[in-house]
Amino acid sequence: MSVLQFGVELYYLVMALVLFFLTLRREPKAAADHRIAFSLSAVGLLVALLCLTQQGELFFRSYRVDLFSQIFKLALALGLFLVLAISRNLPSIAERNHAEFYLFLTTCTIGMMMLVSSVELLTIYVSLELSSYSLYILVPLRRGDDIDVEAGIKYLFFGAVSSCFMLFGLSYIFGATHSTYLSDIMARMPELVASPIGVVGLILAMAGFFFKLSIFPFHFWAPDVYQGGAHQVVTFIATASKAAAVALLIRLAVLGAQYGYHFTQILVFLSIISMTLGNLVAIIQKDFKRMLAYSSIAHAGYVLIGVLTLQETGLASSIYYALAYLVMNFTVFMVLTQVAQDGRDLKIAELAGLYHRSPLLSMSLILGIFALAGVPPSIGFTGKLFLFTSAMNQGYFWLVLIGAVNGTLSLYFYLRVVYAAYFVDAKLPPIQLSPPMRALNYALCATILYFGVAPNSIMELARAAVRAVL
């Protein structure tokens, strides 16, 4: 075992244990944490890059690093540094906390990265509980209304439930293939459905996979959580945690897809379901988080797109979309995070005049919308043209339709947000903006476009991540 092949997650650890040891201290000193925290952060995303082309197998072949693992780690890594940069004004935390905020965002990364690893029942479970643990404190960390408590606890019954549902269904898994191993299981599958306790034991831990990725029918936690959390524990919760729900997701499709098992009409329908009910609820949402909390559902309908095809095309296409989804959707909220700098809950309607408070953030905001909308030459446009030519290649004219028409359903709630921003006048003071914070907004605007018009690099890097496990 090389020092190296860990040396992701052991700097992350290492991480924690610093940012612990702050959360000691009698009197808070929140500038001081932010600046440790956000430092740790910028060198931690320098060491996942340098551990990319790690291989190999840990911890008697329960852990995996692959290329494809290593991607997810740069992305994980990346979205806690993008969240800790919007988090040197934390409102809606009490300053007593913030040392316990950073610690928690670590060691939510840490579950991640782990779970993006695991080829085995017992590590995936206990790496989703680490970070699904963590998120549960972050949750009701938000103070004020009594909201904040409602979405801790929805968040951490809907969560305990799913846990359950999963366990429950991996004993059943276990006790139909006597091995918890993924390759082992996937090599049993054809047995496996063909048992009434196998099939049971599938659907309750698919269960929790999909309340990570927030899929129809588990969503439900979404809206009341992304209103209810501070603005910058969503920002992590929308971004980072789906990139490791869709990299587990993806490690599983290909497992199943080596042994000719194919779960693809499930993943249709979720899909089909998890589109349509997003885009058509968010439609009438005037609560901006709330509006992004089933635009995320959409979302997850979309990537499925290319998961279903379980080719090297369409699984590489849904990887550029997750990585895609992490840059335009962070971009939003950082938006949002500047317009409430006092932590409050923004209606869409308060947008109203931001191109004369903040021509920048406007800037970034249209973006990022348009992204998230597939409107071209933006990376969500890019993102959504390979999943639906994956799709139809694999003759989903139907399904590619479906999509398309969600695609035009979420431009009307999409403009709504831009004609408040950019057509309707409110006399309110301008936005000033750090040097930092508008070096952030020219590099994710610059993102946006220049991936969208020039993908190739990203593309690659996602196929040759998923040749390394197909």
Given for the second form:
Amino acid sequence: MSVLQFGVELYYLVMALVLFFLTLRREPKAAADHRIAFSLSAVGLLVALLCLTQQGELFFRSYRVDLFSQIFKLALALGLFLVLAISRNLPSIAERNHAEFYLFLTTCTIGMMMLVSSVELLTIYVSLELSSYSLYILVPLRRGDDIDVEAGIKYLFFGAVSSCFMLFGLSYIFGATHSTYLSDIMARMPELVASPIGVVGLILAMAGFFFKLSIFPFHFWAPDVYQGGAHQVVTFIATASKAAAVALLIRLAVLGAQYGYHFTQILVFLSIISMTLGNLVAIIQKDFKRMLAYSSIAHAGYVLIGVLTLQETGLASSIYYALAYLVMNFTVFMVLTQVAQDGRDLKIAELAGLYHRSPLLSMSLILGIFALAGVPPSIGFTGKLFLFTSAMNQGYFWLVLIGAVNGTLSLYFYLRVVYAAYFVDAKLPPIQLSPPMRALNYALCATILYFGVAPNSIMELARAAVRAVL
Amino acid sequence: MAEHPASFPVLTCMLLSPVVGIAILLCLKEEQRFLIRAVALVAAGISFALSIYTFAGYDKQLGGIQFVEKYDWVKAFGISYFVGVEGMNAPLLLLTGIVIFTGVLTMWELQHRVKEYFIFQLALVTGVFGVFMSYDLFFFFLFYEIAVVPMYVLILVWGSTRRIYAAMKLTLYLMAGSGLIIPGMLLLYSSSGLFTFDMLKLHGVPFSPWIQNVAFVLLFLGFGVLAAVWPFHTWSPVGHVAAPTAVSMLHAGVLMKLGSFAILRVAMYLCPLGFQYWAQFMALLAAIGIVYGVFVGLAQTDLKYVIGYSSVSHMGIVSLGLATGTVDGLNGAVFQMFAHGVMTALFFSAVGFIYDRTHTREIHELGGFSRIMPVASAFFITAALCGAGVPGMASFWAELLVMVAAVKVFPIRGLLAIAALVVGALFALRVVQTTFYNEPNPKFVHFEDVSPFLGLPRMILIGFLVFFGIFPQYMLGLIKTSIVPFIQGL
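If the structure you just shared is the form predicted on its own, then what does the corresponding form predicted in complex with the partner chain look like?
Full complex below, order starting with the chain above.
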């Protein structure tokens, strides 16, 4: 075993250790803590990049390092780096808890990194729980009214229930195949074709990831947690944790690739309900984060379209979309944190006058929102079209039609955000952005446009990653 | 169809000229207004010049698709950047060049958020150029959407009457249209088994009648929204009225043509059996649109609404020409796209000038306007004559060809359309008389007429209308080079 094969995880373990020592300080030093955490995450991003091409199997074949896992680790490292970049000002978290905030974000990242490399049922379960427990602590960390407590309890409760479902499903799969290794299970899946136990087991096993992705019927937590959590915590949940969930969903869905009709039909059903429900309910939301929560349910439905195709381009499209979602959703959340610098919740109407307060932020917002709506030439448009194309290639005409109609539905509530920010005047003071924050804005805008117009490099990388899994 | 590679990337340059313009504008400050206008004008001017170059430089003897550029884009999905010019799209590229160039000149006096205005206008025109020159279905759709989206912002920020309602309605209608286009387009892509978005390759695939029927109706309805096909036209007059002058010019002059062109280029070209199956239905909607546009236009008192509904009617002529599926019908339809584009641009440009001065577009308030502003009035009257299909104007030939074909193929609907157009022509003349030839409104007598500089864009538009009205063969001969092989392929 080369150290580099486990290099990213080791690095983040060391980072977590450093942050753990920061939490032991008698007097909190918020600025210094942020500087250290942010610098370490920047180095972590480089380490993840260096380890991108690592390959191998570790820990008695329960842990696979391949291009697929390394891409997602890079995405997770990027997610953490970006979230820490907007965490310099953490008004909704008590100063004495800042170091804990960085620590648990890091442990959550480690859990998710392990998750994307796990190819054995128990390892998957333990990794998922590691990431989930960190988030259970992070969500109620927000100070203020009781909304944070309610959100924390809801997240914990639904998390626990989905975890139970998942364990139940895993035990079915183990019972039917007598192995906890995905490679063995895949080989024995054809034996299960005759009985429904395989379908039920797989679907239940996916429950944990359905929960993370907030796919129907595991979506109930999302609006409350999005509204109740601190902006930066929600940003992390809405971006990095989604990417990790997509990774494992793909690994598990591939198990059902030969399984056929019933398995995919269930995924089709979940995708349609998630898209439609998310978009319809988002229309009536007034709170910005709640609206984004419902839109995330809809986007989970879109991602599922690629997953349920169970072939190379479809899965690669899902990866492309997950990465795109990370960037575009982060862009919107970044604007949210900058507009609501005091950490309060923001109504959509409160974005009024943003164009005058900060043209740059409003440009980022308009690009992020248009990307989420699937407007060209953004990554959101290209990603959606890839997903639809893959699904159509597999004969899912009605699914594509419903997906496309949903795209139109979603435009209505996304345009309300653009309208508020760009066209409603309000006499509010300008928002000052620091030079690094300005650079981040430009970088995100450029990424949204560039990879929308030139998606080939990411798509080829995603295809290569999928080949490692199939 | 034969493909002839470009000796230099003229079409990419045409496409990139507005993009470079946008990039430069982004670096300028809002206060540098003259520079902003100059950059926009130069960017539009280069595109215009290149569109003339491709129109005039197209070799009719050689035929086929010329100035071709083709590069792989996303291999996994068989997407390539494939652009070219043939007889069918050369007039529309020229039309776009004309309208954007004159549009920038028309908006020269704009004072409110000037930089952003020209950025969005150039973005819109990039999409329009892209649609007209693309032979790859993915890029076709990408550019189609790029053309549609800036309209939302342009109407919302710089629009007038009920701008918020109009912008939202327009965007949702057009996006709903896209919701139909995507499945239709992908149905063809996936059923071809070729895994390519190349339209020429897809054209060669013998799709089953069921697939063609389904894909055609999805594409026709989806693109039909933008072409203002009845009954999906309701966004159009409202949008025309709300939009600022140059945006109305682009909107009615160019954007609506994207819908008709897409029906021809994508729906009819890729689904010939589907077209035959739905042709009667197409013709019926077109005939209703023509009659409806004329009669609803009769009841309007706002000049922009009059033009808006006449556009629905005139676009119905395009749809009717397409529905005939004959050489004359298609020739006339493409010529009508060009003629109507220039004519409507002139209409809105003239009305825009009048509105900027008087702040009214009400017909009864503008009585006797020709005595106050004879030149500005002359622009409007010329456009009205063109709209009435007077010989010597480009639209005369277009309407003539379409009606001849329509009467042959769909006699009742053709005759009904002709009757409606006669009523429409009479009405247009009555509008001209009421607005420009009664007693002048004393409120407006002190206004000055159009300056030579502001008259320039209007003169350019009239020049093209008259030139192709007197020498229609320049246009028809070019269009025919691609319509004949197109019909043979149906």
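Whichever C-alpha set is largest while still superposing within 1.5 Å between the two forms counts as the rigid core. Positions refer to the first chain, counted from 1. Bear in mind the structure is a predicted one, so any value in this text is a computation, not a measurement.
- Once both forms are fitted on their rigid core, the CA atom of residue 202 lies 2 Å or more apart between the two forms.
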